[in-house]
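A lone chain, given as structure tokens: the form predicted on its own.
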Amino acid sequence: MRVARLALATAASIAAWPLAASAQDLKIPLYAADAHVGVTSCGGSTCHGAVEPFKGSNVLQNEFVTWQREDKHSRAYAVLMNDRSKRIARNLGLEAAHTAKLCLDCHSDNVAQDMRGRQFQLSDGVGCESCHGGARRWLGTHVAGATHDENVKAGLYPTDDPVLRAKLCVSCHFGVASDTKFVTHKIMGAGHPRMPFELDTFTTIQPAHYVVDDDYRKRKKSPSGVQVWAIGQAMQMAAILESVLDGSRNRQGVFPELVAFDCHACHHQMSQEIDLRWQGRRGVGLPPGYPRFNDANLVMMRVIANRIDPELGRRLAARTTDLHKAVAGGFDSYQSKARDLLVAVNDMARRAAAHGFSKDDMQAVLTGLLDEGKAGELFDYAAAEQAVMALGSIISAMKTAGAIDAAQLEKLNAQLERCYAATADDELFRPGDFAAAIEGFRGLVR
């Protein structure tokens, strides 16, 4: 929970994502057709490599320096050289982490050899073109002063679009784009850390290399944090369900791919009475002993849907329960229910992308989260973790929208600190402590 503490059939799943028709087939930069010229092409002192922001410029122009000095993405390749990465590589039978495609596809800008320009260096890690797209076609127009739309038409990846940003981020932070970009249970068993993610929180804690001001809003999309959060929840769950339905990566012998299940349903201490904490959940319906599908994103989505489309909320809830119960049945039933749920998830993604989220919506969603906590649906650590990040996003968006005053904001943030403390360590997580912390918001919401 340290991340939050700082605040941020298969083909059908891809086709059904809520992309505009022109972006339906847009590939993330790793798989697009444009060559990558290297981060130094962006790092000139008169381009994006200034030490300090330029006065009078509509962009900061110190973006390269911010990335190099402050952004962990710039050190993603170097991480592959540390002792933990070496151990993971040995456990997986790899020659080395820094040469294995399995690792490089997320820890670097690992485009094909014939797509690398003269100044390209794999050791630059996750650089400019990893997110903004290979610059072969758009660099010239960009330097010449083209508009954002013109650059996008020339191949710039539109990260300002929250749906496409989610598609890009989730490709590594869960692994929807390829079976090589997928942190499986096997990889985690070899030592890879757990991969929590929430789009708005992670956007917020990303070292900012842009300012959302009036000029930015004229040129690019600037959705509210609540909308980004809602879209991210749906897109991540679509990625998880797509992996469940992908025959090339959804089985480990007699087991399903367990990375889609709740880690803490199995991985917790069993020797002390305080840790024998199984309890039934209304939205699951399984008896003790069954691994729980990780439905943290689904709980968040249900809260959102209950506000913007109650019928969709009921459908999500019913299909979530059906998927949970299918775990106790056969594998074919599990996949069938996952396919049914994916349809509802994609509907949710489209609705979230089209919904503006008013002040009243934000208030209702916040209240909905509290109701889920009171009903015991945030009992699992993964759901509590997502709920804390959600609370941070909603409170921030309410502040921006003028929905709360300074005094109320101070009280909400103080209560948020209690929630952060209750989820600070997954191994020490106590559901009762978290339930009390989140219920403490009740009197502050009006």
Contents of the next structure:
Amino acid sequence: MRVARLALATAASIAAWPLAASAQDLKIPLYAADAHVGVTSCGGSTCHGAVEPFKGSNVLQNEFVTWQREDKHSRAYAVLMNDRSKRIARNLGLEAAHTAKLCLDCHSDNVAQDMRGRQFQLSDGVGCESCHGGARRWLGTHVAGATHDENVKAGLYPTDDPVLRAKLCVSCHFGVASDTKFVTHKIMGAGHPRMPFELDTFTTIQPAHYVVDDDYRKRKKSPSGVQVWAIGQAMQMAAILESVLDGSRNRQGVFPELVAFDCHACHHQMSQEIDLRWQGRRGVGLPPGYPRFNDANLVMMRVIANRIDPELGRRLAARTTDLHKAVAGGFDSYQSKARDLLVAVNDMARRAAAHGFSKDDMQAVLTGLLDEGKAGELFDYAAAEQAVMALGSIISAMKTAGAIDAAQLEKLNAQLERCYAATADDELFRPGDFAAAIEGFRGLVR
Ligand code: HEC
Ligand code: HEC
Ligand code: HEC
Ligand code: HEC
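Could you drop in the structure for the form predicted together with heme C (HEC)? We only have the form predicted on its own so far.
What follows is the whole complex; the chain from before opens it.
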């Protein structure tokens, strides 16, 4: 599977958004109390269903067309009818994928029956209200020109807030602990694809149905891509650890639930001709023969924290190693180390949300990533994949912040291409080739 590619063209300003405790408690649209009116109610030609962007309007007004034609979310329900889904359903003993709550909770806007308006259709897949919140209360007032804050008070989900956006996207792109809205190793074993995710990259590759311009920045939050990346790492890791700590979710028979582990620690060739896989890693500290906890997000977070809060960086590194080592101990110690690590991860989310990333920060974080590569910490495919998305995100943010010129950008992009090539196929991944590709960034930025 290919690493998601980042088009190098995000616009964003450098700013910090403190994380309000109340905001973090806000329910995602699927669980909130507002009824969903359906995509058709948003997609009228004078509303969000224009064929061309409207001139003189704050928003594009052709959002529906972009979503319907280019955005995979509009096809999320339809894929439940394809052969792969049929096979997954058969393997799991489900009657059909497109009628199973297990699949619909992420592949459609599966709110309760009494929360569905007259024009609501499940077949619309992941529609406007899956992300923007049930529109029953705000549909009328937002048409009449309510402000963003007023809309939010009436139930619009604030997708511009990076913490809340992370919570929303991760709820489907990883899952929700203590819920069936979760892809277990059993579901993956039945044929569901692996779900790599990085918030800034995925925000960028979702076909944009909005423009971050001066007008937008006045109305809404517009964090830098690096900040979105940093927050996304922490929020995603928090979700993973919460699932590890959830008693109904954290075991598969005698094994721990394996989605939190590095897939390729088990699923790889044993032939040494492809690559000599096993090597001790400083940040892990386990002997050979143990599956590794997937620490890709943790390596990224450590790099960020080392720059913005070195004490937190050390704490994250120490707690990460503790968790790795606990995998060789009993289940209780695994749980207790996961709990300790979650505290540091939540601290990281708060720190990242309150930090305005400067040009110097961006450069330092980039160098920090290269150092992790050199130390062999990006040896696992999952970490390499996160590193490539991170590099794309950082380079793009540096461009936006004016930290690099056109000549530098060209060289960086060429190097990024080499990293994409080295991670193009997880089955053929060679850590040595990737290490060389990433080391090639050194010297390209001061
Ligand atoms: C926790 C949320 C979640 C659940 C539960 C879930 N999926 Fe998915 N599924 C996703 C996401 C997210 C992707 C896209 C991954 C990507 O491309 O990055 C996906 C991708 C897929 C794909 C590949 C789509 C494509 O375009 O090739 C299929 C097929 C699929 N899911 C079927 C199912 C079936 C069948 C079920 C129920 C057994 C299910 N999914 C349950 C979130 C979920
Ligand atoms: C997968 C999640 C997702 C889906 C589905 C989605 N959006 Fe969005 N939308 C976003 C994000 C993220 C933003 C950018 C952050 C923001 O402005 O809140 C956004 C922004 C917008 C904006 C704000 C533009 C501005 O300048 O303020 C409008 C309008 C919008 N979406 C309409 C729609 C409509 C209409 C649909 C359905 C046809 C839709 N969206 C589907 C996530 C989504
Ligand atoms: C209700 C569940 C849900 C939510 C919320 C959601 N997604 Fe998705 N997303 C999916 C599913 C399911 C797919 C796979 C659809 C397919 O392949 O047909 C997907 C696919 C994608 C893809 C395409 C990936 C690829 O491999 O090409 C991107 C990009 C993406 N989502 C970004 C986001 C972002 C950014 C957010 C948050 C603003 C978000 N999604 C929120 C369920 C969701
Ligand atoms: C601790 C080792 C281990 C880890 C980690 C692990 N798996 Fe597995 N996986 C297995 C075993 C054992 C089977 C059963 C193999 C069989 O049926 O032949 C399996 C089966 C599968 C299968 C179906 C059988 C096959 O090999 O085609 C898929 C797909 C799969 N796993 C995906 C994943 C993904 C994705 C991840 C990471 C999120 C993952 N696994 C993590 C051990 C692991």
